[in-house]
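Just one chain follows, in the form predicted on its own, and it is written as C-alpha cells.
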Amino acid sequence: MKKQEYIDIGLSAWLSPSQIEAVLCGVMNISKEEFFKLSEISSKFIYEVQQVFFKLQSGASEEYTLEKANFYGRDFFVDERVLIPRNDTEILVKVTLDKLHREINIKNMWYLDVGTGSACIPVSIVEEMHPLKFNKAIALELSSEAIDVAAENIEKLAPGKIELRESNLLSAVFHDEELAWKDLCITANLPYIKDGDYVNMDSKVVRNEPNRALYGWAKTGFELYEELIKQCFQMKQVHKLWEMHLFIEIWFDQKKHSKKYLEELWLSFVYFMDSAKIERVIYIKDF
C-alpha cells in the first residue's frame, strides 16, 4: 500500500498528522526518519494500524496505546500502571540538574527519587549527569504495579545505575546504615491535585490516568509533601546527614500554602517556572 492510504485512514478518523505519524512509526518500530523516506507500507500493518487509530479516535490515550512516552529526549515504556511523563516535569529534571552541575557537590551524595512511577525522572537525572556520578541513586515506588514499569525502564534506560525499592515515601531507606555522613539530594512528583479536582483536569488525564497517581489529600494536595519534608527533617538527625537538597513538582496553585508551610519551618526554597509561566518547581534546603 502507498503510505498515503495509511494516512488518509489516519485523517479519516479525525486524527492530527503527528499521531497518525507516530501510530505508523509505533506498528512498525522504526523511527521518524525511517518513515519519513518511505514511500510504501507493507499491508500486513493494516490491520493493527486501523485497531490503533480506532482507539485513539475512541479517545484512549496515544502514549497508552503505543506503549510509549518521549520525556527529556528518551522514549520510556507506560501503561495504565504510571502515569504518562509530562512536559512540565522535564522542568523539574532541568532544574534540578543545573542546580547538581552549578552548585551543589556530590562527591559523597545518595540521590533518591520518592514516588518514583515510570522511573522517567531518574532515569533522566543519572544519565544526564555524565561525567558526574552519585554514590549511590535509589528510585522509590509504593506501588508493586508501577515498580514492574520502573524496572525495564531502569534495566532498559540505566541498566546498573538506579536501585529500585518499594517504599512508603522515604520508608525502605530510612533506616539504612550506609547513608549516615552523607549528603542527600531528592526527586519527587508525588500525587499532588486536591480530591475531586476535576475541574482543572483534562477530561482524558481523569478517565485515563491511575487515580492514585494523580490525588494527594483532600485539603490541600499538599499534604503528602508536607510529610515527605517531615521525614526529611527526622532522616537528617538520624544519619546525621551534611547537607539535603530537595526538589519537588507542585499544582498551579498550591504556591501560596506551600510558600508559608516552608517559611514557617524556615527552610530556604526558590521556586521555578514552567512552560506557562506558572510556578510548579520548588528546590528546598537548609533543612
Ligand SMILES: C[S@@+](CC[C@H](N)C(=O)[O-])C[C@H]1O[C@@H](n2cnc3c(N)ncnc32)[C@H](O)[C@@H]1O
Contents of the next structure:
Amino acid sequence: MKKQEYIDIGLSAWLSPSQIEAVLCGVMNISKEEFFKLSEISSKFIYEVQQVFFKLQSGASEEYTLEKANFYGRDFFVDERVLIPRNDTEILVKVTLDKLHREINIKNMWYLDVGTGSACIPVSIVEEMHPLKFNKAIALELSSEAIDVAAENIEKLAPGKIELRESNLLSAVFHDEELAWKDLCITANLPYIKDGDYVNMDSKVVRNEPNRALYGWAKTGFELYEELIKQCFQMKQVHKLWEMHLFIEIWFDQKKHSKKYLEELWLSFVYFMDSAKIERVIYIKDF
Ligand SMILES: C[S@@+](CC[C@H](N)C(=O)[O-])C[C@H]1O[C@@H](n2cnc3c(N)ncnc32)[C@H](O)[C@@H]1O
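Here we have the form predicted on its own; I need the corresponding form predicted together with the ligand.
Zooming out: every chain and molecule, the one shown earlier first.
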C-alpha cells in the first residue's frame, strides 16, 4: 500500500499528521527518519493501524495506546498505571542537572526521586550525569502498580543504577542507617492539583490518567510538598546529613502560597520559570 493511503485513513479519522506519523512509527517500530524515507507500507499493518486510529479517534491518549512517551530524549514505556511524562517536567530535570553539574558536590551524595511514576525523572538525571555518579540513587513510589512500570524503564534505560522502593514520601529511606552523614539531593513531581481545579482539567487527562498521580485532594495542592519538607527536616536531624537539596515541580498558581510557606521556615529557595514565564520549579536548600 502507498504510505499516503495510510495517512489518508488517519486524516479521515480526524487525526493530526503528527498523530498519524506517531502511530505508523509505533506500529512498525521504526524511527521518524525511517518513516520519512518510506513511500510504501506493507498492508500487513493495516488492521493494527486502523485499531489504533480508532482508539485515538475515541479519545484515548496517544502515549497509552502506543505504550510509549518521549521524555528528555528517551522513550519510556507507559500505560494507565502511571502519569504520562510531561514536557513541563523536563524543566525540573534541566534545573537539577544544571545545579548538580555546576554547584553541588555529589561525591558523598544520595539521590532520591519521590513519586517516581514511570521513573522518567531519575532515569534522565542519572543517565545525563554520566560519568559522574551518586553514592546511591533511589526512586520512591507509593503505588505498587506504578512501581512495576518504573522497574521496566529502569531495567531498559538505566540498568543497575537506580534502586526502587515502595514508599509513602520518604518513609522507605527514613530509617536507613547507611544514610548517616551523607549529602542528599531530592527531586519530586508529586500530585498538586487541588480540589477546585478538577473541573478545569482537560477531560482526556481526567478520563485516562491515574487520579492518585494528579490530585492533592486538598486546599492548596501544596500539602504533600509541605509534608515532604517536614520529613526532610526530620531526616536531616536523624541522620546528621550535611547538605540537602530539594527540587520540586509546582502548579502555575502555587508561587504565592509556597513562597509564604518557605519563608516562614527560613529556607533558601529559588524559582525557575517555564517557557511561558510561569514559575514551575522550586530549588530549596539550607535545611
Ligand atoms: C504527578 S505524578 C508524577 C510521576 C513522575 N514523577 C513524573 O513526573 O512523570 C505523581 C506520582 O506520585 C505518586 N505519589 C502520590 N502520593 C505519593 C506519596 N505519598 N508518596 C510517594 N509517591 C506518591 C503517584 O502515585 C504518582 O506516580
